[in-house]
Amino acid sequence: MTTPVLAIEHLHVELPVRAEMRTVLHDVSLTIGPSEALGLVGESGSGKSMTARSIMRLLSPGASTTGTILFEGVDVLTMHHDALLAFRRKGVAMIYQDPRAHINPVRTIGDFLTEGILLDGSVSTAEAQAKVISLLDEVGIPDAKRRLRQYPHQLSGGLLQRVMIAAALSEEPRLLLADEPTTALDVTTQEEVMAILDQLRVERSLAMLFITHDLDLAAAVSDRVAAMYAGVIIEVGDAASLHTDSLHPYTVGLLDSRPEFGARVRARPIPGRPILASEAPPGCVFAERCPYVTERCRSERPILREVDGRLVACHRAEELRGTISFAGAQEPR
């Protein structure tokens, strides 16, 4: 059996927030394996992020964090300095929402991408060059080596967002974790960086974390995806199927309140406003803006447990496949 990439088991953090602890995330499990690209889908606020930051440990300290994260099965929660410093060079890369909040303003756009390279002293500055004129090459960015001595104010959002691309490659890790890497960019943008970092994910094999709020770009670009609430994975599945035919009410309730061109009925949002972790009720995490909900829902949490192929945290998963609708929905008493 092949060992995933990456595999998190029942992850459960809390953080100090004014003197007190406070839940971001309840109970996370996912794998990826290798070649994969996994979407991570969710409200804001739903714990997205902070999966990713618990994956790379940057968490805030006095940080409270138990379950595992295995990174090709060593769990990184106990690895100690070394092997964590070597997981962040060369097992992992993050791209994050904004460019222009990871990227030294003062310093040149080569300065930033060799940095990395020439940290352990294996490679000359002329042969760490040409390596990330290669990969700038490879991100569509033209006359890189011009490119090299400009500052990041001297860049498009789009632009900047490819050298972010390049500098995570430029490690070559196994594992991309992509935190919402279009955000900030118009449509158009979007859609060209989108196609490169799918490509060269492809290309160089890597194991993929998408985060992003679009199911339908989640669906475009993953193999599986994953729907997350209050910092709990509610639902996992083929992305095929998860787009056309979810088992919980949350994630039906997300793909109706898209809006679509054209479309002859209008967008349905969910009832209620998204909860956080620390907000969230003993028993399921979505009682309190789910139609369908019954007291054990209320109660009892429904663990994460797999119904025709896929897995589904909801006591009536099997009841109520094909019929969840939130048209007339009102939010529950």
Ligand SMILES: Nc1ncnc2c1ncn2[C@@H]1O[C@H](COP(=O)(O)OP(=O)(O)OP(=O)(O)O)[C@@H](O)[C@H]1O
Second form
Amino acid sequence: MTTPVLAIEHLHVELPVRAEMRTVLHDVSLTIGPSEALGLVGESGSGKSMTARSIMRLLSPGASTTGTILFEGVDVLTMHHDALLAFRRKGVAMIYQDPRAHINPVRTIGDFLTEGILLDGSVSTAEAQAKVISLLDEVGIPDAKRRLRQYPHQLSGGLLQRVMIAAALSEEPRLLLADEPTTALDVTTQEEVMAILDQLRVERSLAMLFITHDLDLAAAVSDRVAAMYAGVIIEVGDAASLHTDSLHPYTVGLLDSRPEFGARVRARPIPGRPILASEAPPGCVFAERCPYVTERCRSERPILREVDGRLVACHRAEELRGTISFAGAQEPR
Ligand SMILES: Nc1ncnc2c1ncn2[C@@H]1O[C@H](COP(=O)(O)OP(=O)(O)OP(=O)(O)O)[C@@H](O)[C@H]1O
Ligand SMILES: [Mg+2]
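For comparison with the form predicted alone, would you give the structure of this protein in the form predicted in complex with this ligand?
Then the entire complex follows, led off by the chain already shown.
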């Protein structure tokens, strides 16, 4: 078997909040194979960004982490300084929801893009410029020479996100972490940026973790999709079947809560409030909001287990399959 690009095993993360440690991720296991795209979906606060930050080892000081995060077989969590720097520079790249928060506003686009390439010391300024111009061309930015002299505020959100994609690809990483890369853009721009990201990823055989709260989008651009709730992975499967035949009530709820363009039926958010990982009850994390909850669900945490080639953490997966609906579900009292 080929080594996965990324293998997260039993990752548990706690962060200090005031005087106590709070769980944000619990027993997370995920793998991404070479050139595979894994979608990670879930409501706000479910732990998607924390998963990405854990992979980069960019958690706040005082964080406590157990489990392993293997990048090409080497544990990121125990890497020493030089190996960690090399991993962050060459192994992995990250694209964020808000590009403006991740670019220095007083430096030109050209300086920003050439900086990483020049760090090596083996490339001349002219060569770095030429590489950057061809990258900008690849991400669909015309007139690249002029753009290099501009500052971030002179570019629209869509153009700036393309610049970020160019920067992410400039070091030829093997793994791309994309955290809601199109959420902040308008709909047309979203589609354009997503198409470019998808095309470049496939052309370069990059592995990708694609984070979004939109299950439709995740299914469209990923090979497999994992659904997360309250810091726990509750279902993982190939994109098509997770989309059409979800096994976990939460995944069905995520699908129902997606507004459909032109649809007459209004999108229905999952009743109840999402809980945080630190508030998780001893049983199923979704128990409070699940229309199918039983006593067993409240007392015994379902583990992620295989059902028909997929992984699901629900005691009633087989029994409920194909029948799950939130239509008659009430807001819990
Ligand atoms: N610095 C921090 N210290 C303590 N807890 C934090 C910190 N940052 C985030 N959290 C908590 O970690 C949990 C997971 O947050 P995370 O940002 O991963 O959610 P998310 O799934 O990315 O949500 P969104 O869709 O809103 O981006 C949340 O409960 C959040 O309150
Ligand atoms: Mg997030």
